[in-house]
Amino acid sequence: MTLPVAGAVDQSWPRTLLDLVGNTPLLRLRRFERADGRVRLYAKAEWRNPGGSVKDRAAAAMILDGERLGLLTPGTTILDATSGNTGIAYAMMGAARGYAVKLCMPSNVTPERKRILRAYGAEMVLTDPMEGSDGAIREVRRLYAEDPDPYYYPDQYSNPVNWRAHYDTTGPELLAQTEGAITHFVAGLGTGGTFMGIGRYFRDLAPHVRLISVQPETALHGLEGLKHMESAIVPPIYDPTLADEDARASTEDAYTLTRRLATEEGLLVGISSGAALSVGLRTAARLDSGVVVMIFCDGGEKYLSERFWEEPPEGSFVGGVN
């Protein structure tokens, strides 16, 4: 790496924290591929964003949009519901840009997430863990309806800027990084922003790409950050007709594959990445050839208190190619 000459101004270098968001690597998962090599597997390493997750993209876009519209001004508090990652992005960027941040979130999110939010100075309103992210959504709506004046409420579940951030950045990155060779795209559903934005980009610019969404197979699951749409408050930005296939992932498969990614690929990632990989492997198994790209939403550091890291695997993943 060549450093800039002293005194020179290099406009390509990041100038603010938000300039670090995006342009994440695309990693090949060779140890999970078939021996014949005819189906390639890739993971978009979204934990390389400064806040550690894919949610940095949408949070940055919504903050900048709020500033542009005059809704987010000095003295305003950013308020939203989150399952953790968007909240961390808000808290990090709020600290960098001088805004207070107040977040409604389920009380059972991992201790690591709570500690990160405290480190950034965010205020947390913890909601009933049995209600999941839906309980946090209901609480943030109540708080905002009660007294909207102090707040900028981006409402990540309803804000089209969420999905547009991925249409403008993540989608073009994937098409360029695969040199147009991508044939199948796999991503989990939380707010739906990542899948909607990238999926719409491919529909417009690369309609040959098959779009596969991922959600938990049951309402009661351990896939933090993912929504079981049939039993949840459906985010207004989510369009179920966009996906060519809506696949389901089990908590057990996701845990097993998350452990395997650490021990076999050296990738310490979150549980939703294991869920995406489980669907990516099932997809690859039925292809003669192709390029399957999965979104790995965040890193595993925020999940190290979870018991599944300590428990031995209950057998190898069934249904994949390895």
Ligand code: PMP
Contents of the next structure:
Amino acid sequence: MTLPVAGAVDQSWPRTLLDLVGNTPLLRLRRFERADGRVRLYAKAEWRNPGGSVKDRAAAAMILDGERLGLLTPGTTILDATSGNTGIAYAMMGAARGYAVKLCMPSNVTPERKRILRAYGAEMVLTDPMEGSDGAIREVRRLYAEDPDPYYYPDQYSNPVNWRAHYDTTGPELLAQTEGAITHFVAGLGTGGTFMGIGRYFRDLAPHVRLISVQPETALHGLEGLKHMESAIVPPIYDPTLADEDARASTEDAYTLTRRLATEEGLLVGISSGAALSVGLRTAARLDSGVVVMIFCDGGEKYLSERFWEEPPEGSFVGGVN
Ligand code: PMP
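Hand over the structure of the form predicted in complex with the named molecule; the form predicted alone is what we had up.
Now the full complex is given, and it begins with the chain already shown.
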């Protein structure tokens, strides 16, 4: 299988699960746009991937790479650290391709995620919630160092195939879907794969695009999937010099905007999408004109047990024009 590339959309019936990865829609968020209509806002609907998140792209590419290199063969177990979405992607694709999957993750990931992983038959190694995703990284390194033989350890934080998946697919899709009109690109940083891959693609093919990364404002935050780099193990694939701007999002703004996306646009998305929107709105507010594109990494279903859904949807977002 090859990951689909924009412009070469295969209209035939999908043959395997991996053929469903990528080519996600780009949605216009008119209700969040400025009244003067001079700045258009778009969201890349990454929850439309078969595993429900942007991480399907990286996981598919790393699994295919492992097979190609002969590191992933029948009987091998896929092993990695993940805050959730990469794990779901590995678990789903492992089931489809006949591999066992073992995942290290903080024990406080939402119950919905654990249930999804169990449904796909993945094994979970739960780590100290106080250590966040860093605790999971330390545990996977320990397990692999102890006995590497049974495992294929893609190491999403260090593997260039992670960002390459976005250079090869998400970047070209965005350029084609905006017909080259994109002026600002906004994406959160977890492993950094999404931002680095799309960012490098724009640097090479559309260098006028301004690259804006999104991190949590503080070390302790509720922006699941995103990393506060100053206080975390910095992923080797992340290069801080790529971004034109390294923006910060607060958990409160992200919660408010995540709720508003559901009630005002009918989009039930994850919290990191709210965080991306908070930065997208701030960016739009200061432009004369432009086309701002944000990556909405996953859907909201996995977060429904979180308390913030019980707050009123309007909240108080103070960072932008709305
Ligand atoms: N948002 C969510 C919900 C995620 O799960 C992730 C992946 N950790 C990201 C954003 C960031 O993606 P990346 O790892 O490509 O930086």
